[in-house]
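What follows is one chain in structure tokens, specifically the form predicted on its own.
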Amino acid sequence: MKITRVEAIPFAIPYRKPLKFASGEVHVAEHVLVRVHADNGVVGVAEAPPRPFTYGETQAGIVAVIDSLFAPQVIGLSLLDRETVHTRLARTVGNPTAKSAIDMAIWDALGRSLDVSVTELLGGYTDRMRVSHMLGFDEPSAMVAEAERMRETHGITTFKVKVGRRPASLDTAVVRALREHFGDAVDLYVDGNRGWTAAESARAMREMADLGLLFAEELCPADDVLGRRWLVRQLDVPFIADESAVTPADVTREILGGSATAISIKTARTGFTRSQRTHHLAEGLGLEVVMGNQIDGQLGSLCTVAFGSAYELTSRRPGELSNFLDMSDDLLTEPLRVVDGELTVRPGAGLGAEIDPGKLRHYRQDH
């Protein structure tokens, strides 16, 4: 079960309306498949999406980090070498996408060659997950006309409003939208990807008091040490780090020092192998714990419903596992398909995932 190489194929599949955010906007998904390839036949695969707004990686650079530095390092290692694989690649700062599928697409190929899906190997709990949508700026009426069609459609019931806007009435005003189109019908969480101030973050859960949110996510820069710890301490929901935690340090810091309550696990940016780590630590901390998306594809969905199906803990939320249905179209030759609001991993070895030669010839960049 030696590693013999590694591919990093860059791909574009549009999205067919753009998800806006407070700290960008994504029209098309411009993404890399990575794959691993073993010495018994076996390709374990992962996808990792570059966004370079918040970790400062591109879709060539992964390419090109991959190709250069990542594949001559594991290239030789077993698939068991997991650790060794993980203090390789940490070698290099930065780079977590890419790192993180080459692990992935690791445990890929391990659950293919024992004949076990990568959730029973991470853990096992459970086969499903309900579903969190992720709703991107818009008008209030068109962003209660998306939740609506992904209720009927989908049966989701939960949804992550992002905000962050100036001035911040325009998202009040959304929150305010769907908490009066649906009742209690629906759980609701709000993202400012590092929108505001703290002062003006302050003010808009004031004016959200009462519409009942599950949780806040990284409404203002923790960079402002002082001002986030100042709105954590007053607020009444969870207070959700996501991309000033990535590592297990950052985790640490961001709760011992007051800055948040809860976390996002993404294993876009961790894989599996790191994922496991913050996961651990989260438990022990007590923490709140939200499988969170990075614009993911299916594979990437894929990946998430994986590692959080495997836990008690991360399976305890509704993870944000939906927005690869806002693309046009994806590379899996059997689409996923969110069913009364879950998703469920898929049955067989490894991730269960099968790449359809057609549609990654017509979609990779390299050509």
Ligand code: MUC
Given for the second form:
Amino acid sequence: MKITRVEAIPFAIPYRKPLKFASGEVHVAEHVLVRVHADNGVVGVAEAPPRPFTYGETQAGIVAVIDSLFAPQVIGLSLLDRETVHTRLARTVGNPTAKSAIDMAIWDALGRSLDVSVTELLGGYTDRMRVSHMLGFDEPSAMVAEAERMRETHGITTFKVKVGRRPASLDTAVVRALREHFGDAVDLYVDGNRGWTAAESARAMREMADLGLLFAEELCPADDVLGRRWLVRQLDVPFIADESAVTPADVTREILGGSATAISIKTARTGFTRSQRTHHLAEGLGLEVVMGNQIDGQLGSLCTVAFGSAYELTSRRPGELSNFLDMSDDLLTEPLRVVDGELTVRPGAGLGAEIDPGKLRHYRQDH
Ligand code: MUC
Ligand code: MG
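What about the form predicted together with the ligand, after the form predicted on its own?
And the full complex, kicking off with our chain again.
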């Protein structure tokens, strides 16, 4: 089970419906497919989504760092040497999605080699998660219509509403319109991607106090240390740290510093190995966890549901597993489907993902 080769293949698939939020927007999924080959003939896969506005990575940068630094560091190791892989990749700062894709492709290859699913390897708690859909910036009527379409077509009844615009009334009007349209039939929470100040966030949350929100996420920057603590102290819902708490050390700092009371785990940025550490830390600290989405394609979403299903804590809340529905196409031979508001893990070995060679030929950008 020795690693013989690591491929980093850039590909681009346009979005049918671009996602817009306070820190950026995504029109084309310009991701990197990572394939880890082992000497037993097995190939593991995962994808890295560059998010320059969150982590500073680019598609070309991910390919370069894998080809020049990470591939040579893991070739020759066994698929079982995951701790050594983690330690070697950690010598390079940053590059979270590049490191995570390698980590997850190794777990996939290991699962395939042992003929067990990644979910079972990790913890095996359940085989499915309820789905929360992310609604990007638009007019209130368009966002209500989009939520209605998601409920009718896929049975989704939990929505994360992107906020953080100025004036804040652009966003509070959307949340109010959603609550008025759906009544108690849906769960709602908001994510500001650091768009507001602490004072703007406090005012907006007061204005939405009657709307029964589940959570608030990253409404203002964690770097505004005192402002953020001041905000979090006065809220009566859990405040989720997302981009401010990528590593277990970040989580510890943000939670113990009073800048957050819950966390988002995203396999796209912590892989399976580091997400496990974050999960165990969250359990120890008694935190709410939401499985987040890095605007992943189908392969990335499969990684999220594989991890989220593995543990009781991560499968308790609906996971953000449906951004791929906004893409015009994908790479898997068998597309993922959200049915009755749930996404299930793939039966079989590893992640159970097969890449369609024709689609990869069509969308890859390195030829
Ligand atoms: C999210 O939860 O914030 C948008 C920016 C990012 O880093 O992730 C997405 C979704
Ligand atoms: Mg977020």
